[in-house]
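Below, in C-alpha cells: the form predicted alone, a single chain.
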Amino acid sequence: MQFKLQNKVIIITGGAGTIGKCFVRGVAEKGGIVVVADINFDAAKSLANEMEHEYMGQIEAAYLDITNKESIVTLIADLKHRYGVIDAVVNNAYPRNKNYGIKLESVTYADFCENVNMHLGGYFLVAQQFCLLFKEQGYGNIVNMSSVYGSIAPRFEVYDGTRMTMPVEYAAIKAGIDHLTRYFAQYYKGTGLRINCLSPGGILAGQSNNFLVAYNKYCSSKGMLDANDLLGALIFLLSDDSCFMTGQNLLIDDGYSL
C-alpha cells in the first residue's frame, strides 16, 4: 500500500532542520503541499528554493517560533485564509539553549526549566493553537516527534568514552511528549481530531565510530538510523490510511528499546 498526501497542506515545524528537510522533501513526494516553518527563516527559504525546481507549487518557507504563541495564531491565520483549510501539522522543532547537552551534575534549575519551557512547552503550544482550527474544521492531525528515550531509561553506557550524554532535559522532554500527545488525543476523542507520536532511535549526524559500534550493539540489523528511515511511520501517521489511530507511539529504532 502506497500511502498518499495528494493537496494536505502540512506543516513542518523545523522543517528546515536535519530531520525536517527529510521530512518535507518526503511529504511532497507523496503530493503534499508543505509548509516549512522554522525560526531560521532564511533557511526555510533556502531549502523551499532549492526543492521549488522538483516540486513546483508545493513547497512554502514560513517563519515560525514555536514559543511564541502570536507567531502561531499568525501563521495559522496565514495559511487558513490561503489555503482554506489545514490537513496537519508535524511538531519537529528542537530549540534549545546553549548550555544544553551538559552532564546532569552541571545542569543548573535555570537552564533545565529554559530547555523544558522552550521543547514540551513549544510543542503544547503548537498542538494547543492548531487544535482550535482542527475542531473548527471538523478534522485534523498533529504528529509529534518524541524520541526512544521517552519510553525507555537512558543507556549511559554507549555514551562512555565518548564527550556525548543524553540530556536530562531531553529525557523529562520527550516522556512529557509522549504523554501530551495521549492527553490532547484524549481530550479532543470524538471531534475529527487524531494526535499520534513518532519517536525514534538515534539518527546518524556525524557521530564517532566508538559511539556507534556501542549503540549498534542494542540494535537489530541497521543499528543507528538514517532520517530516511522515519519517512515511512511519518507519511503513514499523516495519510488517511491511519484514520483510526489516535493517541498512539510508534517506535522506529532497529529494535534498540528491546
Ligand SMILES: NC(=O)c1ccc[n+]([C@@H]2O[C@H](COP(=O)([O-])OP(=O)(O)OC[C@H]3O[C@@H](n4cnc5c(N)ncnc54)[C@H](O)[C@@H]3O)[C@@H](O)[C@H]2O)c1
Contents of the next structure:
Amino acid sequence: MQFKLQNKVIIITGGAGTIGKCFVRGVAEKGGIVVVADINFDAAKSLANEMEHEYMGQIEAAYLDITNKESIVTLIADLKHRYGVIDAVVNNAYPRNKNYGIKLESVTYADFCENVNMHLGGYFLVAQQFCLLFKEQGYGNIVNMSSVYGSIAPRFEVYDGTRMTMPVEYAAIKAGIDHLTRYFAQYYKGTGLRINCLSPGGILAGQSNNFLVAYNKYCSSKGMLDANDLLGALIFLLSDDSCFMTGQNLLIDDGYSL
Ligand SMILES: NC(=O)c1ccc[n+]([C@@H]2O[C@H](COP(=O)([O-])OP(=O)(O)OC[C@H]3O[C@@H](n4cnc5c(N)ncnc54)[C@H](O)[C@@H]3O)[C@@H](O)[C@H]2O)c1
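I have the form predicted alone already, so could you send the form predicted in complex with the named molecule?
Time for the whole complex; same chain goes first.
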C-alpha cells in the first residue's frame, strides 16, 4: 500500500475553487503533475503561481469550460502532445446559473434545465471525451465529485433560519452523477479504465454558527468537514491502491448521511 501519485498527470476541473484548491495541493504533495483546469483561468493561474515555488514544475493552469466540447478536446490534445499520457481527471467543476439555489416553488423549467445541463451534462462531456483517450491508452481513471445528496433525501431542517436550501437541481444532478459513474464503469469494463465517485457532506466555508450546530447534530465526531478531510479518499481513488475499484461511490461525511 503506497498511496503514491508519482508523475501521474491528473487534471482537476474547477481546480481553482474551494475543494479544487485543496485537491491541487494534495495531489502535488503526493508527487502528481496537476493541471488546474478552470473556466476562471486567472484564478487557476494565480493558484499555480502561488504553489510553483513549493512544487516546481508540478502544477500548471489551463482554461477549461466543461460545457464546451471544443474546450475539452483542445485541452486533451494539448496535454497528450506535451505529456504523452494522461492518468486521471477529477470531475470537480461546479457550474451554476444566476438563479441557482432558490426554493423549489420558484425554480423555472428553464433554470432547472440549464443547471442540470451545465453540471450533469458537463460531467458527462468530460467523462465521454477523456474516455476516448483512456481507451486508446489502455488505461485511465476518473473521479466524479458527487455529494451525499446524490444518495440521501435532503435534510431541509438544517437550513431553517438561513437563506440556504438544498437546490432541487443539485439532488437530480448528483444522483445522476452517481449513476452515470456506474454506467461508464460497466460500459468500459475490461478496457483498463475505471471511474468512481467521491461524495462529501457539506464542507466548511464560513457558514453561520446556527447552521453548523443544526448540521453537526447528524455527525459522528468532527461535524462539518474541511476540504482537507477529503484528501485521503481522493488520493486513494487516484492511486493504484484502488486499482480494483470501479463504479463505486465513497461517502465522506462524518456520518451525516446515516
Ligand atoms: N463545497 C461543498 O460543500 C460541497 C459538498 C459536496 C460536494 N461538493 C462538490 O464538490 C465540487 C466542487 O465544489 P466547490 O464547493 O469546490 O465549488 P466552488 O464553487 O468553490 O468551485 C467550483 C470551481 O468550478 C469552476 N467552474 C464553474 N463552471 C465551470 C465550467 N463550466 N468549466 C470549468 N470550470 C468551471 C469555478 O470557476 C470554480 O473555480 C462540486 O462538484 C460540488 O458539487 C461540494
